[in-house]
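This document starts with one chain, in the form predicted on its own, laid out as structure tokens.
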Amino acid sequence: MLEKALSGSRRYWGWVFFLLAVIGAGVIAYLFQYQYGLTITGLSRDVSWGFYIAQFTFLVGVAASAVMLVIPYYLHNYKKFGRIVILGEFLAISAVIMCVLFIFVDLGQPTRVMNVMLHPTPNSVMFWDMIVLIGYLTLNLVIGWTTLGAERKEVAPPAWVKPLIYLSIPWAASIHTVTAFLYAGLPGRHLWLTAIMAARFLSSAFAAGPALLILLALIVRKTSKFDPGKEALQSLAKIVTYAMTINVFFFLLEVFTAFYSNIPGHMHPLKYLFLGLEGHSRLVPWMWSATILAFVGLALLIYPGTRRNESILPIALISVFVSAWIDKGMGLVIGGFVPNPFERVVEYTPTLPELMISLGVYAIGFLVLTVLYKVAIAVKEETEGVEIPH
């Protein structure tokens, strides 16, 4: 089926070559980092995780969000999701690939990747994070490609796929839960030391991921003959609404606990993020922007009239997505390092090479997504009107 990705309009090939150009720039920046090491980044002894890990953390949630389509479609026979479930699975594949690449560039030396596999340490959460990510990538590749191939042949998927589909549901939750444990298991970082970290991760994932998927589906509708279905997108928008509401509620719980307890270690990171600390306030505009966007997005999604208006819906979804990207990315990661265990404030700003490498990784992810979506849409257009049992 990959041959379907080798034909397309000028706009399609223009987009592909643009992504290849960005990838090329990212590769050049990475070669610079490979030669000189992580000293070219803004990382330091006090802030050892930065923009790379922030993107990894966020994208794990985007990957896990595919389960919001799999559960209704396969467990509850919600047929409206039948047209877009493959889009969710393919989005998960590209998101996991980006996650792995962000870890790869963050390690500095690529040979260190082999240490995780050649010298496994089951008592390390990072080891299990690698296991669940590779497993989830494999599951989505096998399930997505097999079901799409069966749909092209207008037959039901083979019986052995069903157990894998059921396995992918808890596995999706596991990839973000294990990622949350990477943070919640560090007692020296007060912002991360919370029992609801995994719950916060999952709620933000189920808001940002489906929001991105709806935006992609709207783009697909405009650029192809394939219609994902208005009812399916509206149902997914409701999921985004509920998940974002829960995400904001969980964050407010953290704020209440930190300030009502009056424990300095819990208050200082939040003060740094929203008010500044000891004259340092680089992230304050970002965090307030995330807060405003979160409430704007929620207001537009909660009211049925604006949620059903497909001219306004993208604004709400972009607001939710960008809010989660800021909060769960730089806000969560950098906020956990400020102040350091010695109560000193050391700020972090990503450098130009970091940003170029990150753009290159995103371009690789979107290139994979473009190819997969091109194949999926071509198959969908071929089998339009044919109902395939699942």
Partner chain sequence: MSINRRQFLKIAGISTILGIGGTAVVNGLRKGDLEASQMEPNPEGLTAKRWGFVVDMSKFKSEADVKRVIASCHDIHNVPDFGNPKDEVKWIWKDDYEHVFPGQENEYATEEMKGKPFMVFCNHCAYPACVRVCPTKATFKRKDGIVMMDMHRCIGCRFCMAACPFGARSFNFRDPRGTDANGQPFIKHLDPEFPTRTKGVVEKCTGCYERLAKGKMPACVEASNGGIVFGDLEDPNSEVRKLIGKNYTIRRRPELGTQPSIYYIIGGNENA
The other form holds:
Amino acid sequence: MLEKALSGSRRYWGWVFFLLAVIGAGVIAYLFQYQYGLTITGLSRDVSWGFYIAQFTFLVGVAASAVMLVIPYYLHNYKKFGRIVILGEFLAISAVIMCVLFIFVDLGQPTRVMNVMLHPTPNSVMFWDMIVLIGYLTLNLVIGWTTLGAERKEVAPPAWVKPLIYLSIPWAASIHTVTAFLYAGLPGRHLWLTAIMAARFLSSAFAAGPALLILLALIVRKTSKFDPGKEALQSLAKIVTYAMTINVFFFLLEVFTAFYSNIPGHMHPLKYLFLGLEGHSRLVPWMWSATILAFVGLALLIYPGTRRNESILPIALISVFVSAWIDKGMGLVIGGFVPNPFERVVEYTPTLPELMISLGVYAIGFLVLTVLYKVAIAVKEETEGVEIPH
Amino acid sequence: MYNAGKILIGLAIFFGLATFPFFYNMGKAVAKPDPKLDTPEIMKLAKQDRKCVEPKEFMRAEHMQLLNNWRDSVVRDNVRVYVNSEGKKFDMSLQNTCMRCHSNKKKFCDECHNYMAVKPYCWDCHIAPKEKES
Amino acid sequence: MSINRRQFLKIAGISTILGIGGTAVVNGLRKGDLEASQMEPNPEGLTAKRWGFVVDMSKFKSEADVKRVIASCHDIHNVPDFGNPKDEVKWIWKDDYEHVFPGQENEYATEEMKGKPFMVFCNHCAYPACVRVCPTKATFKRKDGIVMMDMHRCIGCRFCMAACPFGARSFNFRDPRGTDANGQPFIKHLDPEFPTRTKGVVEKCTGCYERLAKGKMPACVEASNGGIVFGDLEDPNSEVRKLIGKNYTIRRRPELGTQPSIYYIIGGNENA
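Moving on from the form predicted on its own, kindly provide the form predicted together with the partner chain as a structure.
Up next: the whole complex, starting with the chain shown before.
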């Protein structure tokens, strides 16, 4: 089926070569980092994880969100999602690949990465994260490719895929739960040491992931003959609405606990993020932008008139997505390190090479996504109008 | 054959790339490695004491495993005395035992490692002795 | 090489059973001989059930006391000085009361207390969070309580730095063997007996494991004139236990349950 990605319009090839150029720039920046070490990033001994790990965390959520299509379609037989469930699975594949790459570029000794398998350490959450991510990638590759292949031949997918699909549902929850455990089990990092971390991760993932998916589906509809279906997208938008509401609610729970209890350690990171601490306030504008975007997005989504309007819906979805990205892709990781264990504030800003490497990783993800979507859509266009059982 | 021209050009390019290393190195004789054991530290020793921790043949074939075992034993198990097959005891230390005698890293280590194109990362951290040759 | 007698007997037994005895057994024997050569701990090495430190603040009177102790460690361990806080690597350093014991600060404390230079280094916790999270066992706990680093194995993921609630760990953001803009090496005095580190690995105080193995006290202990005392916390007759029994001591963030092994005698005036 992959050959379908080799023929396309000028616009398709223009996009592919643009991505390749961004990847090239990222690779050059990475070689620079490989040579000189992580000193070229904004990281320090006080803020020892930054943009890379934050992107990894955010993208695990995007990957997990495929389950928001799988559950209604396969468990509740919601047929409308049949047309787009493959888009969710392929988005998951590209997101997991980006996750793995973000971990890789964050390593100080990337050539030793296999030590994680050579010396398996079950007491490390990182070890389990590797297992669940590799497993999830494999599951989605196998499921996506097999079901699409069957669809192309206009037959029902083989029976052995079904158990794998059911397995992928708890597995999706597990990748984001385990990723939350990376943070939530560490003593002495107050922002992270919270029992609802995994729940917050999942709710924010199920808001941001499907939001991105709807936006992608709208792009697909514009650039191809394949129509994902208005009703399917509206149902997804409702999922985004519920998930984002829960996400904001969970966050407010954290704010209440920290500030009503008045425990300094719990208040400091939140104060740093939203008000600034000891004169350091680099993230304050970002966090308030995220807050405003969250409420704008929610308002537009909750009111049915604006949600159903397909020219306003993208604005709402972009608001939700950017809000979740700022919250997880910047605030969460950096806020966990500020203040440091000595209650001192050391700030962090990603550097240009760091951002170039990150863009390169995103470009690789989008290239994978483009190729996979091209294949999927070509198949969909061929089989347009054929009803296939699942 | 469709597109015969393109295929042939492609094949020629592939053949060129795949065999490039052979052509590139053709006719260049690489000197056989000749590790030297004649450092002042070794020459100072009485003839019968000029012995490594294990026999030469063993060291030649197994020094990497030996060093790996020494490393794990010292760093991870805090066991740092090596008793060799003759009952002699040594402090297991690359820097402070091996290189005390072999104070000629270039002629002793690099000579073969370069020839074999292996790049052990020992010296990223361990400090090589000041080069001494006889 | 790495077979012991038991494994050797297994190999010999299995190969005999399989009737391929001959060479396999001979090879096994040869290797077995070398293993008979065995490895053993250094007989002079200091041993304990759980090493711990007592820092007696009354012994740190001047800036010189602090500097001497820091230098004693950083010089022999080839700790680089990058000259900026972002890339900083440190094994032992000082900080003030308010920042060493956050959560126990006292806004009405005496100026003398506020200004005291508290020596901080790895706590060699009994239940270290860094060891729990390391995905490769590059950092691990030895039987004698020292929390050790295997720099050969560290992949530089920095999970341990996020986990350590004491900020004891440093990462080699750049090559410690390098030089600064003026061509000055980051490691001023290279100690030829100890390795440096390479870029991309995490490092910290290793309890002078290399000195303990030779029967010597940790360098900071030796240089501190009694300011840092080292001994077996599990031995009621050890000097550290006697000090802890006689004086009021505190530890950093004991509420986190890692059981730090550094006890501070705050001293102060007569109510020590």
